[in-house]
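Read the single chain below, which is given as structure tokens and is the form predicted on its own.
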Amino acid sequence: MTTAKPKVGFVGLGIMGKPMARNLVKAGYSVTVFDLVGSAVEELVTDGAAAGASAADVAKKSEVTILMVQNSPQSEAVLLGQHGILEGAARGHLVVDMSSIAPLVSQKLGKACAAKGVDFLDAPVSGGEPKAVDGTLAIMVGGKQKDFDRARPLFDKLGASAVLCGEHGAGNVTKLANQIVVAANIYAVAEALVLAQKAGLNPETVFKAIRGGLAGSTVMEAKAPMMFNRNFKPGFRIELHFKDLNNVMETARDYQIPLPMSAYLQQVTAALVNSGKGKLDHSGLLQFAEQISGVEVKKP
């Protein structure tokens, strides 16, 4: 016995949203997707999906509704907003925030979807435009079971792991400490260069050394090449971890709990993003180090 696919709605074509709704239409869902920025509906019309005239259209449409904005307050529009998800979901229906926003404002949409008899689940995803290119983002998830088994093929679809992390809220904590873990690591791996570059040796030859010991990661296998080649063509913004960073902090205060080493790099990437350099790649974090350090990393 075969289950027929759900028709899928989609709102966020950015530079996240735009390859994982391609990846449900080449899966074969019927997808109807809306963004304000009409080029990238057109992009994924040409793809196969269809276009929606507003998110409540979206969802009228559609069984299930992913959104994947930038912030809290463009899930809470999206969701709550006049001509938002709200008013075109009927009873039922299945709404999947796949932002990275505020756990609270997690919770909050999710109180606001069961007024109404809809379900909802946080489900913030991990590796950045590569991985979302080739279906294997890491998805951290907020909700009720039932729900996270419903929305299950979809995130086999969109992601090479999904883990139902907690009730609303807990998808977007666990994001938010993959953040900390991420900024900290791209940061260790810039400092660690700046001082090879300084003490004269290849950037690329240390990288090479120390990748196969305790140092290595995933974090620096993608991001010290980058850094060495001078490549920080965007596929995390600075100013999206400057933003996840935020979130970190307003979570700590939150929960009344210090994170000096999260509230170090909310700074340094506040300075980034201030001197105009917020669309960099995260893996600019090195241009901090640089600027305070006089240095210049780059292969010879």
Contents of the next structure:
2 protein chains.
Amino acid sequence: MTTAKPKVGFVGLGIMGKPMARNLVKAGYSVTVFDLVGSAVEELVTDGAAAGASAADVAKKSEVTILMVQNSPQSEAVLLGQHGILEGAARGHLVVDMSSIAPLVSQKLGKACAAKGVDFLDAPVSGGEPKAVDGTLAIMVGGKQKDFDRARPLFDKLGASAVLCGEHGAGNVTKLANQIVVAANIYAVAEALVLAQKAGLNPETVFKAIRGGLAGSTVMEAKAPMMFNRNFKPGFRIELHFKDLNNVMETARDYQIPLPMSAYLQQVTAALVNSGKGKLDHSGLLQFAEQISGVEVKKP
Amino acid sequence: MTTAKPKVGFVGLGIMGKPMARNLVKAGYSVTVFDLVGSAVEELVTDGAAAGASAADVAKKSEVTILMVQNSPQSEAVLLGQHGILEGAARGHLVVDMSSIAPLVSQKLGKACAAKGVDFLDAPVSGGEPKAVDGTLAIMVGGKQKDFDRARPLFDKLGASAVLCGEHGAGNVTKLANQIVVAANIYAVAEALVLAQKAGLNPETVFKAIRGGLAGSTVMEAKAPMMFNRNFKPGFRIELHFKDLNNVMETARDYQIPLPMSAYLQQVTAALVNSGKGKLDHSGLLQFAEQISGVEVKKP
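Now that you have shown the form predicted on its own, what about the form predicted in complex with another copy of the chain?
Next comes the full complex, and the chain you just saw is listed first.
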């Protein structure tokens, strides 16, 4: 059985949202987009998308609306606020919030949607801009199986994997788990290279020596060269990882569990944001480890 | 130009040393072995190795002697002690210490060897028992290029990669860098799964959802299933990772640099060793994160 492609709305055309929306246009979907940045909308229109007048207008013209914004307050505003998605969404509309936000906010948004007969999934992603461009993101989903099945063809165009992790909020809990591992891994590579540099070793040689062993990781492959080449162009900004780690610690507080390593990483990102380094790629966590050690990691 | 295979000595037939020595026998080397555990020696003799009477005897009968023991004091005793390697090694002998020990001890051993006209490499490995068996270890080497070149054919039978990282001690500095990353990664996976479990998610589902993204790593593939299947059979024991992290912190103290994440991990391993869990696989770092949270990670 073949089904017609649903009309898709896409709100939020930032570093991640723009290539994601573009992949849906390329896949033959009729896509209506909205962003506060007009130039981003124009780019997508050039690619073949239609421009909506607001998030509400996008939802009115679509059957499924994807949301890709920066944080919990933005998700709430775009979904629940004036001229927001719920103003335009008909009963049976599916909202897919692919933003990385607090799990409790996802639960709240799911309830607000249900009250209007609108279906909801939280579906944050991992992989950064390169995988957004390639359509190979890892997608972590919270919500009902029937809604997951409905969104599946879209996820297949955006990601290499999409996994239903549980009820509303479960996608964002999984994303927080992901962000703990990513931040810890970056900072571990940073401490490892600071130690090696201080001992007089070439950090690039150390990278080559350990990448093939148990220390090997996607983070090491992506971020260690950025560190010793001193290229901190984002990618994924420290200020966004700070937001995610704040969500980790808020969630942990709600559950009354201590996560000491995550707490340390949250404080490292806080220090970097406060010293004006929030716009750097998160490989720039290195700069905190360097600052407290008086060491600069750099290949000779 | 082909050269005859050197006669190889191998001292230390533990979890790692036994399969490594076996791989050299299989590759056609004439190998003389010694270990304090007689049954391990007998196994290797069955495989085709000769039994030495002591480390000194092994060195006397060999041109290159490999050492694979558990810590700095053992390396010092086997190399410098009574009936040790240096008692039996002729001028021009090459000692390859593949144990994971303190970099400063490697430097000391290198000097002691040089005083007797014996060449020395520190060449610790990563990858654990599976990669020791497969001959696909990552080998991190400190010493002279000519000695590295001489050992290269042996490294090719033991590992998938061998990288000369610098002078004596550089192999072990690199190994410490490796162990920081491995421990941090294990503990990060632990905190991530504790959070997910507390939120009511299936830890196996979370693993499946995030392994393909930026959080993916060799550690996650190897250790996350051990965690949610509650199989903590070593593998690599927590007490050995404790020893490595002690070496990290001693080295950091010598260099007067703070490594806060490594320090935390050292304390976690110390707590686990003190509570009788030192013999568990290092995936058992999970048990500290669980204990402080009152959560048990387990697939349903």
